[in-house]
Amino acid sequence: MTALKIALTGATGGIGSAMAQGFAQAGHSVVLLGRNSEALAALRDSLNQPERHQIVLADLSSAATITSLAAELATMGNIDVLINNAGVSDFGLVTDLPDDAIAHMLQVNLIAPILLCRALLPLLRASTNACIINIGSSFGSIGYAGFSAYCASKFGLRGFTEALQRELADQPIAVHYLAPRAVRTTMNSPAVVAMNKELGNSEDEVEIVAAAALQLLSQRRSCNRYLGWPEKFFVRLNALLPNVVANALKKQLPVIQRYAKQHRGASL
């Protein structure tokens, strides 16, 4: 595979770090985007051939920052790939979610990827191997109690990706939507980890998501990829027979409500 220059948001998170390691090992150059300069520097130093990789401080919770970020990336020369990986989640019943938590999830998970895609399209159009990978979630296709605002952001990202795939169908830019199921990262609070264990929900290691992203770099046709069984089956079932899935998930509601109250109490 041709060596690519990849702009990766949320680089120091669990999935982001695993992707950075995988990309660097495959010979690609990575522009590591994140908010913590020390964590970014430590990550770069841990990568294969660290001198090939760059660091850019970026706070995606600000639309103004995204505009300046795009301008800074433009000064770095070519960008072949944009991976919108940064994401936040706040577990809780919708009646308990603060306004700022809802706004933050929508900004980072949905608005920032839209603005970054728009801003970086001129750079991507100049590449012969252009690719966008938006990291979604199985919760972008299945509404799940306790994650209403997070689901809204990922449903929106899936819809945006689908529309962008069709909008760029006459251009050589592959646009992918990669949807993991639950992943073992620090994004999950202790309450969420305990809830998943009690409900029997499987969690993947970050390396599984990173490997899937690496495979998508060579996929020249836009596609959507869902990870995990039976989650990807339920994605299709929910699209065809949502009431069947709703009735199955209703049985989990008392457990979800109990852990949601536990999580909110711990966060106060």
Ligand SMILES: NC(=O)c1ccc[n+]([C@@H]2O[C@H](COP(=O)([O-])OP(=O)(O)OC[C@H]3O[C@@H](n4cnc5c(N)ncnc54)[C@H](OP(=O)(O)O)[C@@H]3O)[C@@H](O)[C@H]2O)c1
Given for the second form:
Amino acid sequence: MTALKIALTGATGGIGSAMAQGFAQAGHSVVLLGRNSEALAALRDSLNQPERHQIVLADLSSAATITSLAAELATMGNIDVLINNAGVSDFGLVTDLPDDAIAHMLQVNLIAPILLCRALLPLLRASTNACIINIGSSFGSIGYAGFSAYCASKFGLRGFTEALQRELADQPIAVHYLAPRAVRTTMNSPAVVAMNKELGNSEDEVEIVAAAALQLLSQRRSCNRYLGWPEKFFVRLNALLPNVVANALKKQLPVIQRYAKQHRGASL
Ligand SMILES: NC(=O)c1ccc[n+]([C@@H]2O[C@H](COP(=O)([O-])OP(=O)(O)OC[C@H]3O[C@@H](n4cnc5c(N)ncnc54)[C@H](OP(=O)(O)O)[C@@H]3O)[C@@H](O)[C@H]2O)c1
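The structure above corresponds to the form predicted on its own; please give the structure of the form predicted together with the named molecule next.
The complete assembly is shown below, putting the previous chain first.
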């Protein structure tokens, strides 16, 4: 496959660093976007052919920094691929979520990817292998107690991706939506990990998501990928028969409420 230049947000996170490793190993160049310069430098040094990869400091929590980030990327030459991977998740019942936590999740998980897609489309249009991958979640299709604002952000990202796929249908830019189920990273607090264990929810390793993203790079047609069984089945069932899924999830509610309280009590 042609060597691509990939702008990757959230590069130093669990899934981001696994993607960076996989892309570098496959011969692609990665522009590593993140907030921590030391972690970015350590990641770059650990990649195959470190000199081929670049670092850009980027905090996605404000629209203004995204505008200047796009301008900075434009000075770095071509970009073939944008991967919106940075994300935050704040577990808790909606009545326990502070205003700023809700706004922050929507900004980083939804508004920042929209602004980045818009800002980078002119650069992507110059590539014959242009591609956008938005990292969603199975919670972008299934509303789940304890994750209401996070679900809202990922439902929004899925809707944005679908609309963008249709808006760019007459252009050679593939727009993909990649939705993992729970993944073993520090995004999930100890309370979430314990809750998933008690409920029998599986957690994937980061390499599974990284392999799926690598595979999407060679897909010229826009597509949506859901990872993990039975989650990908429940995504479809929830779209067709939401009450069936709601009844099944109701049985989990006392457990979710207990862990949500425990999580917020521990972090307040
Ligand atoms: N882990 C899961 O169970 C799971 C399941 C489904 C989907 N996902 C999605 O997968 C993606 C990656 O998550 P992960 O599990 O790898 O989480 P992670 O290890 O916590 O990494 C998240 C990344 O996002 C970055 N980030 C957070 N806030 C930012 C901001 N304001 N500006 C710039 N970057 C910011 C973090 O940067 P810092 O290192 O600077 O904080 C970090 O690199 C997210 O979109 C997440 O929603 C995760």
